[in-house]
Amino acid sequence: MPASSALGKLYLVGLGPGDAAHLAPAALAALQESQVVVGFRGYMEQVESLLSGKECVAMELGQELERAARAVAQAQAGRTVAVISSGDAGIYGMAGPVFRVLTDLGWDGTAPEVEVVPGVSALQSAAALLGAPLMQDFCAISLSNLLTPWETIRRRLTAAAQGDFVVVLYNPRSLRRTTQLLEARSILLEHRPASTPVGLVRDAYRPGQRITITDLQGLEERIALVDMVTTVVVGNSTTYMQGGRMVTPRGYEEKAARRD
């Protein structure tokens, strides 16, 4: 990769859930000190207030490669770039698609530099939200079959349902994807109860934030409800309700003397 004459940084910032009191110190410093932000348009609404007198590129769902490209360039060319993303960048974010372009380009590690800067994940806003839900061993899995064969989601599926994993569902529904989650459902029946606990968190933090405590019985029924920015989590075997709360104890042990 050509190198500038002066040194580039890209910055891959996670802006957590969305609301200023959830975005890391970090990230809020790399978007001070970046001269060019890129993102998706939504994402950069989100940080409007944040952005001015920055050059401000936005793209479209989609265009994940595009965006990175783009950013890598503008680096190369030895400006600070940050390129955001919703959550965390390095859990089905930008982080991926932006080592994707470099490793292209046979990038050497410091040419231009690269910072990874974490966030909060939706995975973390939605257990905040619906109590404790990942007290023990979880897995998450993105329901989408654009990138990743849905063969080898099912798989996954499988062995997190027969570990009994609690199962962070990503990505499980859309106006064309409407059946993927129903059947996560069934493979998730096929190893636990119907009455495992369910949540859904649409907007976490957000303005429309929506919350929605079911089971695994009761899922199909509130299929309508989710959509492609809710998270489903899915409780294992020891997952019980408290007040209105998910809980996953924080040991099966634990879980079998309450029950005593």
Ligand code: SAH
Second form
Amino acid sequence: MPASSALGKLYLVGLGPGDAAHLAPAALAALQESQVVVGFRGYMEQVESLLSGKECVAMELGQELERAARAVAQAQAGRTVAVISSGDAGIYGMAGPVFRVLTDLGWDGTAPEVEVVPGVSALQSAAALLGAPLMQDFCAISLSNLLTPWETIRRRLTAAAQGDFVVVLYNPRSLRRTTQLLEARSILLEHRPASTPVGLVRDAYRPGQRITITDLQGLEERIALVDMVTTVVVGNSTTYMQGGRMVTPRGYEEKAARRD
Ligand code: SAH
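May I ask for the structure of the form predicted together with this ligand now, the form predicted alone having been displayed?
Expanding to the full complex; the earlier chain stays at the top.
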């Protein structure tokens, strides 16, 4: 293991969806190089075989800022630290709390050194398992109103619906947040047909992976299939189903040609 640099190093590592095959080699190298690994317990277990001999700091939901501060402090002390997220650390991940802490400290960009290591985000995993739904402009919207006011999320849903974006919904539904996905569905239905394909990908590339294809109409009765380990992909007005796959054609004309 390389000795820690005098300045310390902080890696923000995205682990990908869950299995070793989709963990990027650069993420693996960053983990191997780190002396301290900080992250949610579940993600720690995901990379357990890589953690022997390292100091592990497990965190619970709600401890993000505190753990980010601890990780920064360790790096400032000259150690090499990895803060791990599922998917990509910079997409609804731990990069946020870490940069918040760095900002509060007036970080100068060098001490500690910070490197964000990209990972395969849930939208890419879900899209790959569904087919090719993201071939035109798309957007990601998190339905969690814990950190973002619901009114803001509603406004973004409306804009995405009006703009005919393919929409990827993160954090779609939890035990306590049960109404948001239905409201998102209603907003989308104001601007696209009930037959618009919808893909539900649960636990992508993890044991128990489940892929469900429905449409905006059918989403209502399948709502119980959606939870916090699910990513929802809603097609745009050109998205179609072929051979059980969800496909958005590369261009708007292509669909017209296909139908003729
Ligand atoms: N940083 C992560 C996202 C964290 S937000 C990333 O880039 O993927 C958490 C949300 O991500 C979950 O509620 C779910 O919507 C989605 N998600 C993360 N991993 C997933 C997986 N393996 N399968 C399906 N959805 C996943």
